[in-house]
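This document opens with one chain alone, in structure tokens, the form predicted on its own.
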Amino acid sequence: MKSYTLIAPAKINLHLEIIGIRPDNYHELVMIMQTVDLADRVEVKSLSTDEIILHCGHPNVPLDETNLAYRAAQLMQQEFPDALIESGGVDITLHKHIPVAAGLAGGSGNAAAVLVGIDLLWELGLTQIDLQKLGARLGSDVPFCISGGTAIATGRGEAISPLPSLEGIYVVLGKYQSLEVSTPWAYTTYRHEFEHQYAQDLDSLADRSHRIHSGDLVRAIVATDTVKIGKLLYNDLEKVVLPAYPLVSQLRAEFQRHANLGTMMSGSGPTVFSLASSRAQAEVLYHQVRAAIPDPDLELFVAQFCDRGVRVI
């Protein structure tokens, strides 16, 4: 049986701005996303039957069609029925290292890895753009998880514009294992409270989404100005998540108490991260936060920015 092992990195948001409602009723977003080397390992291998079999040792990860990785395999079977007949189904094993329900796109990265893995198993020869178009049908973060690196994401998050890679930046991430924040709740709550600030027509949506391309954060990324990058972190969803989740707010405040380049919540949370200019600074911050919050429910990780998304090992 043919098999492949793939690495699926986590992502953080350096910028997340909600600018309005699209005609399809999704939020129009402008984000700058970054992959980090905290990653899951995904194994895919061919089966002699047409089944999809999913394995994962994490108790909170479903093993059916509610899992994006499973749905990625279903999508490939639907799109390429001849390849399914010729090559058979797929056995998928997820080795989770990214926290679950953390706002780090762990599920989306797993789905991206399955798309790439099945493309290789079935020798389809799909391009990255082909895979990203398929990924957009599964979730807004999946296209970015395929390409990774540093990028602007617009639309629902599926329209990706690469930026120069960032090197030498480390990140410390913190997430309470038992704490989850519903992404639909976060966006619905934000809309309820701030819809009056949304762009009200298609031209305004387009104008505001284009501003980020020439904005201060993009200029700082192009210049690899790590100090400025840290100062320009931005996330609209903090406005609703932090007041509703005191633990997230307190964790963010604790990160901010110590030396770092910048601190923010990633995505819809509940993960909080701080940027560091070196591994040494990141390790010091890790131990400072751990000493201040010895709660075993708090997971802390040190990671580094990486310049790619899913990759084969």
Ligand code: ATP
The other form holds:
Amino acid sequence: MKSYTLIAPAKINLHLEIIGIRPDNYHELVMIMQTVDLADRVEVKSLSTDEIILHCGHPNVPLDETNLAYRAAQLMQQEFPDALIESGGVDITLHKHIPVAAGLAGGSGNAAAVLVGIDLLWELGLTQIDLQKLGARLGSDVPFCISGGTAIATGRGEAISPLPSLEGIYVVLGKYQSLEVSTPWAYTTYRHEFEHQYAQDLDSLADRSHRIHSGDLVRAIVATDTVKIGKLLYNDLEKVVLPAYPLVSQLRAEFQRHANLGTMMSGSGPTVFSLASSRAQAEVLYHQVRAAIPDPDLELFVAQFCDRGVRVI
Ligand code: ATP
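To complete the pair, please output the form predicted together with the named molecule; the form predicted on its own was given just before.
And the full complex, kicking off with our chain again.
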């Protein structure tokens, strides 16, 4: 039986701006996404039956159709029924290292890996663009997780335009293991509180999403100016998550107290991160935050920016 092992890395948001509500009722977003080398391992194997079987040892990860990796396999079955008959179903094992419901796109990355893995198992020869179009039907972050690196994401988050690599910048990430923030809750709460500030027409939606391309953060990325990138980190969702989750707010303050470069919450949280310009600086920060918050529930990670998304090993 054929099998592949894939690395599915996490992402952080260097910029997350909510522009307005689209006619399809999703939020129009302008984000700058960055892949980091904190990653799940995903194994896909051919089965002689037409089933989808999912294994995962993490207590908070569902094993049914609510798992995004499972839905990715279902989508491939629907789209390529002949390949399913010829090559059989798929057995998927998720080895989770990315914290769950953390604002790090763990589920989206797993789904991206399953799309790439099944394309290989079934020898479909899909292009990255084909895979990203399929991924967009599963979730807004899935297309970015396929290509990875550094990129502007607009629309619902599924329209990706790549930026120059920032590979090598370090980041320290912190998340309380028992604390999860629901992404739908964060966006609904934001809409409730800030809808009056939303762009009202499609032209201004488009205009504001184009503005990022010539903005200061993109210029700092092009120049690999880590100090400036750190100063320009931005996330609208902090406005609703930090007041509702004092632990996240305290953790962010602790990171900020010690970090030389910028600190921000990723996505809908509750993961907080700070940039560091070297491994040594990242490790100092890691130990400072650990000493200040000895709570064993707090997980800390040192990771590095990387320039690609899902890959086969
Ligand atoms: P995003 O940053 O894209 O909003 P996230 O990092 O906040 O994602 P996930 O780790 O993807 O969140 O998990 C969100 C929810 O989805 C969890 O409650 C979890 O139970 C469920 N889930 C479904 N599939 C997966 C998966 N493959 N891995 C982790 N969680 C999953």
